[in-house]
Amino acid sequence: MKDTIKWGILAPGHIAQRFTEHLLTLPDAKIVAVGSRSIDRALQFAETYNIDRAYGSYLELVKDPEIDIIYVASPHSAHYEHCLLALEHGKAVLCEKSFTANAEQAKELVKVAREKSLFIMEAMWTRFLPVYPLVKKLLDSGTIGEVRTVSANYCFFREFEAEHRIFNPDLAGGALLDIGIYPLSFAQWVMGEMPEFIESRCKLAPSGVDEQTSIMLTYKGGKSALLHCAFNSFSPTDAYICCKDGFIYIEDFNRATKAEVYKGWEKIDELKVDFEYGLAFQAAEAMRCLREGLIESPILTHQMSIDCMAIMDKIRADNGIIYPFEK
C-alpha cells in the first residue's frame, strides 16, 4: 500500500473532531473527505481541518475512490449500518467504541469484512496506549505474581436529558456502552479470557437506559474483576491489578501515561510514557495493519470486540435493557 493512507471521516461530531486533530499529527495520514447528513456541517468541518472534499451524505463519502479507510463516528445505534455501508463499498473501517449495539451486529460486520478481505477494528483507543505493553511485560515477568483481581471505575455526573445521545435508547445510550466499555475492555485485556460468570446491577434513568452499572466478572480459578460506570456520580478513573505478591495502580487508566508497581506495600517501579495525542495510536495501528495486509489487529482482535459486546448484551438482558430497534 502507498506511503500515505487516505482517510474519510463519517459523522463530524465531537469525537470526530478530537480524532481528526490527533490523526493530523501523523505524517503518513491524510484526511481527504468528510461526510455528514448535513452538507453545511460537512463543509464547516472540512474548512476547519483543511479537508479536500465535503459530502452531504454518507453514501457519497464511501463511494469516494481515493479513500482507503473510513473512520465511523456516528452514535452506537448507527455503527452497524455505517460500517456495513463502508465495507460494501470496499473501504476498510475504524469504528468508534462501542463497536456496535450488540454482539450479533458485531459478528455480522466481522463476517462481511472477512468475506471481502477488508480491515475492520473497533476504535477502543486505550488499548493502544504505549504504557500498556510495559504493564503487560511486567505482569508476564512474574515479578509480583499472578493476577488475582482487577478493579476499575469510570463515572461522571450529567443531568438527565431524555434526548441527549447518552440517555436516548433509540441511539443505544446508557453508561454501559458509552463508558462502561472502558473498564470492561481493561479487564478483558488483563485477564485475556472470557469470564465464567457475569453478575451485574443497573440503576436505570427515566428513559430506560442504565445511568449506573456495577459489574462482577468471575474467571477460571476464582480470578475476578470488579467494574463500575455511571452518569450519576463522579469517581476517579483509576484501576488496580491485584496480584499474589503485589499490585499495579494506574491513575486515569483510560488515558494512562504511567503505572505504579508495588511489591507488597512497597513501590518498586513506575512505568511512564508521556504522550499528547492519544487517539493517534489506534490510527497508527490501523494504518500498520493496512500496509501489512491484515484484516484485524492482533492488539484488538475481532473476537475481543465481539466478546465485549456479548458481555454487555448479558448485562443488559439481566437488567431488562432492550433498545427499541432490537425488539
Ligand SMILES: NC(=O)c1ccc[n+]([C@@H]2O[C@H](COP(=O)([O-])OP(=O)(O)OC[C@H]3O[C@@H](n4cnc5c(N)ncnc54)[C@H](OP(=O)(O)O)[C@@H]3O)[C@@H](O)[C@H]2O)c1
The other form holds:
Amino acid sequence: MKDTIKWGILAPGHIAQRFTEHLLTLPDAKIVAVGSRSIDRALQFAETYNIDRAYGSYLELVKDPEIDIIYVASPHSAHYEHCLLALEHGKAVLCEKSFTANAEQAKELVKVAREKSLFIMEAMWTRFLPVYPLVKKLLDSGTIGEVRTVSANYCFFREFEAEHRIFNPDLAGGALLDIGIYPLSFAQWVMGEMPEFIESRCKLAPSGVDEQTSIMLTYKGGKSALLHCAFNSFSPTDAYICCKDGFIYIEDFNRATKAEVYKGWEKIDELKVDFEYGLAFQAAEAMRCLREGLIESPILTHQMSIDCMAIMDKIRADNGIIYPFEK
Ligand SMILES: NC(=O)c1ccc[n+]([C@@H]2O[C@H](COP(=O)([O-])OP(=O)(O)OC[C@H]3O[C@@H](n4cnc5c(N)ncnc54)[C@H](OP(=O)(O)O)[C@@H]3O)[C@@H](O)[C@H]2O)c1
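Beyond the form predicted alone, can we have the form predicted in complex with the named molecule?
First the chain shown before, then all remaining chains and molecules of the complex.
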C-alpha cells in the first residue's frame, strides 16, 4: 500500500474533532473527505481542518474512491450500520468505542470484514498508549509474579439530560458502553481470556440506561477484576494490577504516562513515557496493519472487541437494560 494512507471521517461530532487534530500530527496520514448527515456541518468541518471534500451524506463519503479507511464516530447505536456501509463499499474501518451496541452486531461486522478481507478495529485508543507494552513486558517477566486481581474505575458527574447521547437508550447510551468499556477493556487486556463469572449491579438513570455500574469478573483459577463506571460521581481513573509478589499502579490508566511497579510494598521501578497526541497511536496501528495487509490488529483483535461486547450484553441483560432497537 501507498506511503500516505487516506482517511475519511464519518460523523463529525465531538470526538471526530479531537481525533482529526491528533491524526493530522501523523505525517503519513491524510484526511481527504468528511461526511455528515448535514452538508453544512461537513463543509464547516472540512474548512476547519483543511479537508479537500465534504459530503452531505455518509453514502457519498464511503463511495469516495480515494479513501483507504473510514473513521466511524457516530453514536454506539449507529456503529453497526455505518461500519457495514463502509465495508460494503470496500473501505477499511476504524470504529469508535464501544465497537457496536451488542456482541451479535460485533460478530456480524467481523464476519463481513473477513469475507471482504478488509481491516476493521475498534478505536479503543487507550490500548495503544506507549506505556502498555512496557507494562506487558514487566508482567511477562515474572518479576512480580502472577496476576491475581485488577481494579479500575472511570466515573464523572454529568447532569441527566434525556436527549443527550450518553443517556439516550435509542443511541445505546449508558455509562457501561460509554465509559465502562475503558476499565473493562483494560481488565480483559490484562487477563487475556473471558471471565467464568460476570456479576454486576447497575443503578438506572430515568431514561432506563445505567448511570452507575459495578462489575466483578472472575476468571479461571479465581483471578478477578473489580470495575466501576458512572455518570453520577467523580472517581480517580487509576488502575491497579495486583500480583503474587507485588503490584502495578497506573495513575489515570486512560491517559497513562507512567506505571509504578512495586515488589511487596517497595517501589522498584517507574515505567515512563511521554506523548501529546494520544488518539494518534490507534491510527498509526491501523495504518501499519493496512500497509502490512492485516485485517485485524494483533494488539486489539476482533475477538477482544467481541468479548467486551459479550460481557456488556450479559451485564445489561442481568440488569434489565434492553435498547429499544433490540426489542
Ligand atoms: N475516544 C474517546 O475518547 C471518545 C470520547 C467521546 C466519545 N467517543 C465515542 O465517539 C462516538 C461519538 O461520540 P461523540 O461524543 O463524538 O458524539 P457526538 O458529539 O454526538 O457526535 C456524534 C455524531 O454522530 C452523527 N450522528 C449520526 N447519527 C446520529 C444520531 N442518530 N444521533 C446523533 N448523532 C448522530 C452526528 O454527526 P452528523 O449528523 O454531522 O453526521 C454527530 O455529530 C461514540 O461512540 C463515543 O463513545 C470516544
